[in-house]
Amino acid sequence: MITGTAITKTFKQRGNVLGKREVPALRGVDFAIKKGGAVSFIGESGCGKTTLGRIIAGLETYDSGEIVIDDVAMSGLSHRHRQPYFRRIQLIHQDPYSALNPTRTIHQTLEAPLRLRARQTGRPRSWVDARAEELLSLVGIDPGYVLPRYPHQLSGGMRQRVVIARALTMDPEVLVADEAVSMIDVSLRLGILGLLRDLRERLGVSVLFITHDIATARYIGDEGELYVIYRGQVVERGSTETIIADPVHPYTQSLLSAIPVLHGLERPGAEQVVPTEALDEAQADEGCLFTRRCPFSTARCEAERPVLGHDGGEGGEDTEQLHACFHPRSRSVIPQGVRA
């Protein structure tokens, strides 16, 4: 079990001769992964995810807030006592050949990790050979063609499963996986995507699913639960089909608004909602964030910073469905089937 409290980090921006300016990317962010679960971060770019997913994973720092492993505060603990922790996290990134060192075999590259493996459990040096050859089979490729070649040799799916397979080396609780698919063919994604739910089915293993497609982390969360992140903040939360089908924030359902519609099998929703202008992360703070976007805002939401919380509504009667907006209601803004 991963939990974090209150995450805030903040990136110093070179800006003008009055000096660097301050970013808030992530503003007091609560999370939880349970053991064996699906949990999705979604949102635009910027939004904080990706920020988000690299302090889970331990390669990032945070300003304030408290990041708990099986019930140990990582705060509390020096750089090398954190490591064995953070060892259970395995990052799954986003370009699986920017992930490969281009000079190494994979063969090579699942050694190195492997070999560590063993030292820690004490297996034998043999076991490192046979543990590639499992690791790759798991994945869905061959070993036999796969370990004596370099990245460039292979194709993006191939690359990508072997990116997870170097992940699987030591014998995660946890897969976070950032955009996993955005950098493959299409034709590709599903493959990997099943790939992902295959591997929490079978070894229990948590997956964290980073993305700014509703639809991948539909597939990967079922029965999961879904951070919806806005500039830094969770402005919805709750399962994931819960979220999709019944969302009760404004931004949210611009996110679900967006997605394409299969003409002639689907129509739009009848009450979608398209934010009033692009993204500006120069816009002041005070007040909900959103309020400048949201074609709904009123002076109360201009004043006022919203947190996340439950407090009704005429949506979201979920008790498990968490907003943060003072006027939280259900629209129909999903693509509806068309009737034959």
Second form
Amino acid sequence: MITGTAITKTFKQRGNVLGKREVPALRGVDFAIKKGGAVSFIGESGCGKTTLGRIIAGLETYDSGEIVIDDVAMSGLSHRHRQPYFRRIQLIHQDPYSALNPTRTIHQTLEAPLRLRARQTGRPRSWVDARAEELLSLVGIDPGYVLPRYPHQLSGGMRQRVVIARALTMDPEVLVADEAVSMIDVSLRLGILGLLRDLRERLGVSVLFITHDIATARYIGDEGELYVIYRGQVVERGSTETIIADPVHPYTQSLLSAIPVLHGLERPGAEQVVPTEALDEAQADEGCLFTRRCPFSTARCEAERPVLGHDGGEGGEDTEQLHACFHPRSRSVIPQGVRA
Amino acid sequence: MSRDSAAPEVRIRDLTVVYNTPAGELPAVSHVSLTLTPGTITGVVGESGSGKSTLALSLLNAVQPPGRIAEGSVEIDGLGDVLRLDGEDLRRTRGRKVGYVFQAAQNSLNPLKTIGKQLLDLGRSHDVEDLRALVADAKALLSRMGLDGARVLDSHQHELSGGMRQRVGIMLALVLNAQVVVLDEPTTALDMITQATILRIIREVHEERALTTLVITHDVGAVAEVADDLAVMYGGRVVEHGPIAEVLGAPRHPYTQGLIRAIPRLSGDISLARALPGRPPTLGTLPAAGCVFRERCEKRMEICETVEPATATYDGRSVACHAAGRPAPVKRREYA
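Go ahead and give the structure of the form predicted together with its partner chain, now that the form predicted alone is out.
The next block holds the full complex; its first chain is the one shown before.
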């Protein structure tokens, strides 16, 4: 179990003639990843979802807040003592073409971390090769074919499976998959998503899934939890199925409205939400972060910033999911299947 | 759907493009015939190695070595066979008659020059006499796409966001009044909301200017929203082509069926979705004879090993599959 409380992170951009600029990447984010669970971070580029994933994987520092791994607070530990905790969290790269060393065979790629692991756990050297084969079979590729080969001899889908196998060498409890399927051919994406689901079921690994494509979050298994992140703030959070079927935050609704309709299979949702302005034109820091783009913005939204809660707003009903909006209302935005 | 008579028809006939490799010349596009109906948007969807980008480049006769157009023709109304043009004639055609929005328009702009300077370069290289009018047209197009034209023309590419650069790419492709427009992966690397905006703009501009448009993509979703017709490519062949709602709603080719089943979607039963087995072929792994899809096909028959399926027409769409004659389309109920 990993929890984070009020995580903040601000990037300081190098100064130009106008002086330095501070960009808040995370504005006090809470999260919890249960053992064997699936948590998805959704949002546009620059929303902070990748930064949060890197913080959770121990690859990025944070300015304030607390991360607790298995009841141990990370802030109380020195860098050296934190390492064993963060080793349980492994990152799967977005780009399987650059994540593997092109001058090493897959055998060499897996051997190095497995030797380290063998030393750590007091296993004999002979365990290393057996484990490499076991891990490759686990991710669904033929060890005999893959082990002697170099990355360029493998397809994108196979490389991504090798990257996942390498992450598994450390016996992680959490896999952080950052856009893990965006560079994979469409016909093979479900294979990788299904593999992540399998690993949850068979090994009890938790999956932290970071993506801009909400639909893929449905395919990493049951009881998934979805965090919709906008400009460093979680604006809606709840079960994946609930948020997709019944989103209440206008930002979530505009993300879902933007997903293309497959004509012939689907018809568009009845109520589409389109932001009134493009992202880069509307960087207000007063009030609700989404207010400049929100078609339903009111005077209150411009003055005050809503916090995450179940509150149904004025005259509304309390919602199942958490949301940061003064005027939550469910709208049917997603495409509906066409019945024959 | 606008079928303006001003929009030209594009007829690709028996097009074969080969690449010179250590293993000899291998076909990236093999005997492709495809007609783009005047005034429509045709989506070409395919995975890596399907030959879709090579097909798009052929429309400009711009296949670069080690590639070579081996045979076939690309006839555009009012232009003739593009593959027979060369030198100055060919250069004038590009931009004036056929506009091209490159994959990652983000990276196809000159980082050292403002957008306005690049526009003037484009105008001069095509002997535009009234450059003021050209700038005015560019501004009008940009504001049509929701941008501040004057500001954008004064900007360098790094000052613009991905969605803005994509719109600049579309402006540069259209400003010389090309009537055939090719967009290569127009929404790759864009966020969902920006993608939706760009797709809407493509559709609207297409209709207002009575264009014949070709959109190349790996993402069915990105064309499903805007295209009238859909052509599905696999291993250098067009395996299915027809009206988009037909092709998506009742696909005939096993590859189309499998591809649609493999798309992560917001609605529909998750347990019915599955990835296609195997992987897309590369130039080197394409089978020399028989059907290129057979290794991944669940309907594979003996004839598929030896005979390449001819393209046949079934209820208004063309399909290249030996098994397509037996109707076993994906049940629509699966998606309900």
